[in-house]
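A single chain comes next, written as structure tokens; it is the form predicted alone.
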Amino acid sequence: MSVRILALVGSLRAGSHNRQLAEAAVKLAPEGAEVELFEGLAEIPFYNEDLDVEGDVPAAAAKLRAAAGSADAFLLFSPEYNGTIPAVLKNAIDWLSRPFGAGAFGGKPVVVVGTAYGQFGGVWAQDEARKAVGIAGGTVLEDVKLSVAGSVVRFAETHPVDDAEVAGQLAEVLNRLHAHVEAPAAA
């Protein structure tokens, strides 16, 4: 059995660092795993519950909700925005975390991760990331953590997948998160 590792990225931007990083998990997935980037986001409307209507919820978080629905684990990518997590991830979390008691997290395995400008690599946003997915249900594994600091710098003239130290720390977020999927199944 593949494990199937969601990956949601918080930046709408062609030429993200978050999406580069993601894009780098699709290739470090360990053998037994798979991690599927979603596309899409940008198409999901804001939360609104009365657009949540059992039969008629918008296409684009009926994608989305489906594609969760499959999943073992989620790997969300965060850069930080004015201190805090993106509108796009934030509403992606709301979406998943409905319907209440039943959402597509329903304690599977989270990891957040991410990268920034700053010195910190946009810690306060992934936190907050984490806090609102673990109040949406999912299993947050807090200490499974990457924040690459710099990224403008960092990644101008190199992808994420080709820069040693991130690519050997970013294998070490897979491979815990996917032992973490396995590990019960092993019980």
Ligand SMILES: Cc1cc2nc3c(=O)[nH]c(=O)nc-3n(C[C@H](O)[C@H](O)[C@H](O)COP(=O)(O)O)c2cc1C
Contents of the next structure:
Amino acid sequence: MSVRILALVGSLRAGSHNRQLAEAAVKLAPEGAEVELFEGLAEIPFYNEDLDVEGDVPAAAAKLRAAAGSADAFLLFSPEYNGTIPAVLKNAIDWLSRPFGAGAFGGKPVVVVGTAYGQFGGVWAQDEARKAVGIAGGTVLEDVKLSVAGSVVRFAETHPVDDAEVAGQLAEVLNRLHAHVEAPAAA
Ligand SMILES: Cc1cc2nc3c(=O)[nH]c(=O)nc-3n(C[C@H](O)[C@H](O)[C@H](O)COP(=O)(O)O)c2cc1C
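For comparison with the form predicted alone, provide the form predicted together with the ligand.
Shown next: the complete complex, the earlier chain at its head.
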């Protein structure tokens, strides 16, 4: 059975380079794995315990939880907004962190990558995402990283899948995540 990797993208704009990076991941998924790009983060309300009522969770949040529940692993794509994680991605992590102790990350492996305009490619945001998702119950692969600097320039004319260096690095990230799902102790 194919390993299901759920991709969450922390940018909502149509031309998002992080979204393009996620599209590249869909195409570069290794044999035996598939990457599903989750659509619908924009429709999920801000996390609010008053809305998080068993049996009556907002449909958009329930859809995210269902997709996460059937995933084997997660690949998060984060740009950097003002030195940290964009709210849309943090909101998704918050919804997936509950019910407390029984959230959909459920110890499954998570890798965080991304691209940003700055010279470090959004490392602050990606480190914050790793911290949050680890607290939310994911098993973060701390040594599997990819931060692509200068997004606006680098991907102005070239889709990440056509950027040989980035595509190669992303394929390696996917291989390592896939390998971890198949053999957690060995990876
Ligand atoms: C509100 C906002 C804040 C930003 N803050 C940062 C930042 O702190 N560091 C950085 O490298 N880029 C920053 N940028 C630039 C983004 O990295 C750049 O626009 C990036 O391409 C956005 O990702 P996307 O292409 O996936 O939408 C910021 C952009 C916006 C809109």
